[in-house]
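Here's a solo chain for you in structure tokens, the form predicted alone.
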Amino acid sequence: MKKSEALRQIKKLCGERATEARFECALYSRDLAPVPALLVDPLFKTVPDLVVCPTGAEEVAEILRLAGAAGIPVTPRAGASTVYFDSVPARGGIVIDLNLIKGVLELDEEMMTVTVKAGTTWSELERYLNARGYAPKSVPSSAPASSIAGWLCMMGYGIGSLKYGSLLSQVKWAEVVLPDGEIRQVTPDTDPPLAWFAASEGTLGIITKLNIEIRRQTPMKHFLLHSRALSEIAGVLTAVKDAEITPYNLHFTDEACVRAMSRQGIAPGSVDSGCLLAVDYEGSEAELHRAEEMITALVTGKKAVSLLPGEVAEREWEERYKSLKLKRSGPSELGGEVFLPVSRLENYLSDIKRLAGRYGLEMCSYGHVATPERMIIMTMFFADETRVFEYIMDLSLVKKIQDVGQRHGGYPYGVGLWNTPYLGRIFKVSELEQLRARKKKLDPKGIMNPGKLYKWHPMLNPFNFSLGMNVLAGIRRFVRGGGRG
């Protein structure tokens, strides 16, 4: 079939929620990263030629064959709150937006599961729970934006990941149509398994519904604590990990994140320097009553960490999905998320901090513990995108932030397309290897969101990459100056 008639009989299927005018195509071309076109029109096609909204996953499977025969590549988008260009098209073709496919198809109250359809957002699906007493288990850090699909084929570590393990481990089955159209239920046990999907950031196939495991909702009590002493906030941040009574969740911010706060007239508690630790718990009245005993045992053992207010802490949870609300300091930010071992949290915010000191700017890190041995960190400043090149040398300082996590155990969190320059750093050449089997037995045409997650673009292979941005940061810090670290 020839990809006009394709596309004509696509926008046949779906009427008016079919575009190809230009400026509503262009909308597609990018997502929270404000990358300059210099970089990005050179290499890829990021408008795509078509914008679909199907209704379900019937619709779905129809596009999917129609673009399987024509060979168009299909780029699954909802929230689209990453950076890696995860939902942006890398070759055109068609954009599957799915944010029509959303609410809740039935709460099962004996079994604690929830059905849901993928494009509805993880704020939706809290606040539908939360009306009937119950709750997710996990949810992100960018849940007004992300989709319950979305969040899952990202890895979906967050908010509640240290006490219920990551999404994948609480979704029952999900509904998913493959590259060829056909429309299958997948759990943990069957070919392909439900663990194909996550993490595999769309390119296997789309899901269109899930069933998750949920929890009751139960009171919560919750603590920040405040240390001018990295290594005192970093020791009681492993000993409360390691605790008898898990946390729901477990936060970091260091001190030129808290600076930055403070300039803004925005730190909890009015802090002005130091460090940062909320811990939140949920649970039985019995539970969060021995938490606090605990809590108030390790701070009183440590003259240099003390417990702010209750009502500060009650308010730094009800802002724990504004985490990026530090942007409004400057033009833009750019940044490195690095899933780091915990251990080597204090040893990695040293090296930022020189690292920061070398370039002659401020680098804030926060992050949460999304599992017993690691934490996501992110590690930012500001940049002005409007200044172009000045703006793309500093896009090099994101490959020193992740050479920083690699010098201690971390790796990207998350790959899309600018992440993979690092595959080699987040997987084994055998899992590599594995994912790519899985992509070819599952698309062998190619055509679910191409040019991501299993290899880089050639002008994006390690050694060009690594050497591109290591001259770029030398002129930076030549050109702009710095300091002497």
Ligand SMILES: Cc1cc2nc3c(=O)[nH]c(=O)nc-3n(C[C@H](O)[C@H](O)[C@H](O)COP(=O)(O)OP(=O)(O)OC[C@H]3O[C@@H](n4cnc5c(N)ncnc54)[C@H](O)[C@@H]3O)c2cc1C
The other form holds:
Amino acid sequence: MKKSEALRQIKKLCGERATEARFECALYSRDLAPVPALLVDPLFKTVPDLVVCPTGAEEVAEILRLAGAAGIPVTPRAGASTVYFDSVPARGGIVIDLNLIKGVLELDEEMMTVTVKAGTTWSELERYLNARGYAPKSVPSSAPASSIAGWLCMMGYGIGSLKYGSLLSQVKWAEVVLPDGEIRQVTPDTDPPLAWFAASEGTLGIITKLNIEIRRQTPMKHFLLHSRALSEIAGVLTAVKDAEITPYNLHFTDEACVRAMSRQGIAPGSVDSGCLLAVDYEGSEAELHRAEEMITALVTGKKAVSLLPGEVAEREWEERYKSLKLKRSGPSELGGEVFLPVSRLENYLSDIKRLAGRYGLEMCSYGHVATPERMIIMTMFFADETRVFEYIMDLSLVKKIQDVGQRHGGYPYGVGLWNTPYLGRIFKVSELEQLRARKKKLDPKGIMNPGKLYKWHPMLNPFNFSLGMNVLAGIRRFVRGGGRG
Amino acid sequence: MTSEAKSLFTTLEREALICGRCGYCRNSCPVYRVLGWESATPRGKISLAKEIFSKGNSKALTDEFVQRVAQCTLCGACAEACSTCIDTRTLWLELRRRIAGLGRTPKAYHALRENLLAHKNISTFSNDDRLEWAQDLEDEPEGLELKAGAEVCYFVGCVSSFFPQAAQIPLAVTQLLMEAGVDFTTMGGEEWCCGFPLLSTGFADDAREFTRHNVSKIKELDIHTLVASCASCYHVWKHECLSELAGYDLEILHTTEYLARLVKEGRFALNELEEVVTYHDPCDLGRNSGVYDAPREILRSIPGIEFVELEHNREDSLCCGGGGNLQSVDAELAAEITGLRVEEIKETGAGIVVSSCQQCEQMLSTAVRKAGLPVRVMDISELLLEAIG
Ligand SMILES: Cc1cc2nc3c(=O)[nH]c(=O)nc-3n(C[C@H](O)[C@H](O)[C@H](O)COP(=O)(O)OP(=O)(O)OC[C@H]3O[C@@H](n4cnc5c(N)ncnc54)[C@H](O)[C@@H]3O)c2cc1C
Ligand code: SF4
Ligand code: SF4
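Can I have the other form now, the form predicted in complex with the named molecule, not the form predicted alone?
Starting with the chain above, the whole complex follows.
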């Protein structure tokens, strides 16, 4: 089928829920990352030819069948709260905006599961469940924007993961429209299995519905620890993480970040230096009581660690989705998100400090512990995207952050388009081969979100990328000066 | 960013750059909920504003963009949701001002401005007819017009003054003040529009002329307590007249606040009303001014009333669709937004929905009638009057 004919039929199918208007399509050509057109446009076609907003699986299936017949690339997009152009087209084509596929379908109180449409946001689900005495087991810290399926298609770790595991481990089944238009219900035991779709970044099909485990909403207890000594707080973090009662949330903020917050007047408890550790528990009153005893004992034993007042800890919990507020100091923010072994936190931060000093800027780090072994740590610095040349030079430091992460056993959290040069760091060769085999099996025509996850654009091959970024970083250091190191 | 929090707004250029495009604001925007396109989201509009004003790409200033900027009720839900504490409501006002400055204002706004400049009110009637509604009072109180030194000045607002459908509000407020024995007056024909329609369409300088006039009259009358029954008038008095009022002692209250005070002081004998009642928070009173408790205190003080909250209430309230002059540019969209709220009203099973803004009352009444719901829409003053009836 000709491309024009397929597009015509899709437009007819979706009626007013389809648009080719340049004004509209251009807005689907970016996510959070304001990468300058100068870098993007020569390599990628990020403005889609058509944006459609289907209302259910059948419509999605028909769109995929028509797109497949004409070989048109399709990019699924929900909250678009990602930063690696995951939901931005690399080769034009169709963007499927999934935000109309939303709503809670069924709450099963006996099985403790909820069936929800893919585009529902985590905050919407949380609100629905809380009103009935339940809660999601875990949520991304972008819950107000992130869709249920969007998080599954990414890494699926966030608040609550330490206690309840990854989102994948909580999903019982999902309804998926495969690239050929077949609608399937996938479980851990089907072929293809559910696990294939986790972290698949919209490259294997489109999820339209999910059945996920929930928990009872229980009381919570919040603690916010402060210390001027990183080693002390890192010790507490490990002790708390490995204690008999697992925290629901364990969030670390480093000294540079605290200073930046303090300058902005938003540091909790008005602290102006040192680092912070938020420890949040949920469970029965007895569990909370034991947790409190444990935290008190831990702090009592450590002179350099203090407990901020309870109301400050509570406010910090209420602000858990607002990590971006630091951006007011920017106006732009650049950074790297590293899936880091918890045990390496102290060393990682000490190298980051050295890196920041070398380039004469402040690098702020914060993040949550996602599993007993790893944490998602965001290291960011302020920039100004209106100074395009300087901004491009600043982009090179993102690689430097990832390099520090790699030295300590970390790798980028998520791939999308911009982290493809790190594929070799994220996956073992055998893992990558396996991923590519899945892609070939489910999407032989390669229409689903091409350009993401499996291979780099020739210009972004690891060698070129590394060389380019290192040269840029060198120029940056030379032109803008640096500090010690 | 909430009304109670200090606005962190710097400049349009900087705030547009600060926006992280996270999309936290997307689902809370009633316009996006109806239209469903990225260009209708606060983040979509801000990213275009960034292109135009922060990056100087004037080509991005298209008619479609101007239309999207006008398709906003100024409800402030996006400000409440914003992850970077952008005072988006101020940002939208500034954006409309800039667009007007570039001569790209929608036609409907021009007509509105010309009418306001000519009549000093949003109707086409002479401003001298401001107190026509008072002819329906059984006993017109002494000093209703321009009584110097009165304890309270009631700022009636254009809609309540000139639109017969809204006349029940000033009638109820006046009767309540009389019942409570309050020494009050109004500015009569000297009351000019509060300036909100001009401010919200980008004509801030013209609006300033109106606020200056009103403030000078209040000072002339030696008034030290002003009570407004319109949520937007109240918001303007409270937040936009600060420089004009500097050094002058004026307590500014919304009728809900003043009536709650009178109720607390036992100035009304309240009879039982066997009704299930819900309350719709007007955006300019609730989210944008931080008044949530006063209306609820009044409702709870009326014996027999079973009060039920709407699903979205207080900071989280849904707009009625009537704000931001949306009706003048896209009445259909405004009505669809009201439809979302009416669905929630239906869910509560309430027989009465109370608001405290004549615009909300208008929007909800029309939509409730259209939906055939057996629900009465009332201003809080009307309900209170019924309770003392
Ligand atoms: C402040 C902030 C905090 C964050 N915190 C976290 C965190 O704690 N944990 C975390 O993992 N991430 C986090 N993120 C990143 C991001 O918000 C999440 O990964 C989020 O879950 C993505 O969901 P989305 O709906 O925005 O997806 P999108 O960005 O729209 O899409 C993400 C990917 O999934 C695909 N996709 C989306 N929906 C579907 C579908 N229905 N079927 C198939 N493919 C689909 C897209 O093509 C894309 O590849 C954060 C981001 C921000 C800005
Ligand atoms: S003020 Fe209200 S209508 Fe306007 S963009 Fe914000 S949320 Fe939408
Ligand atoms: S919530 Fe605030 S920062 Fe995020 S997209 Fe909306 S306006 Fe921008």
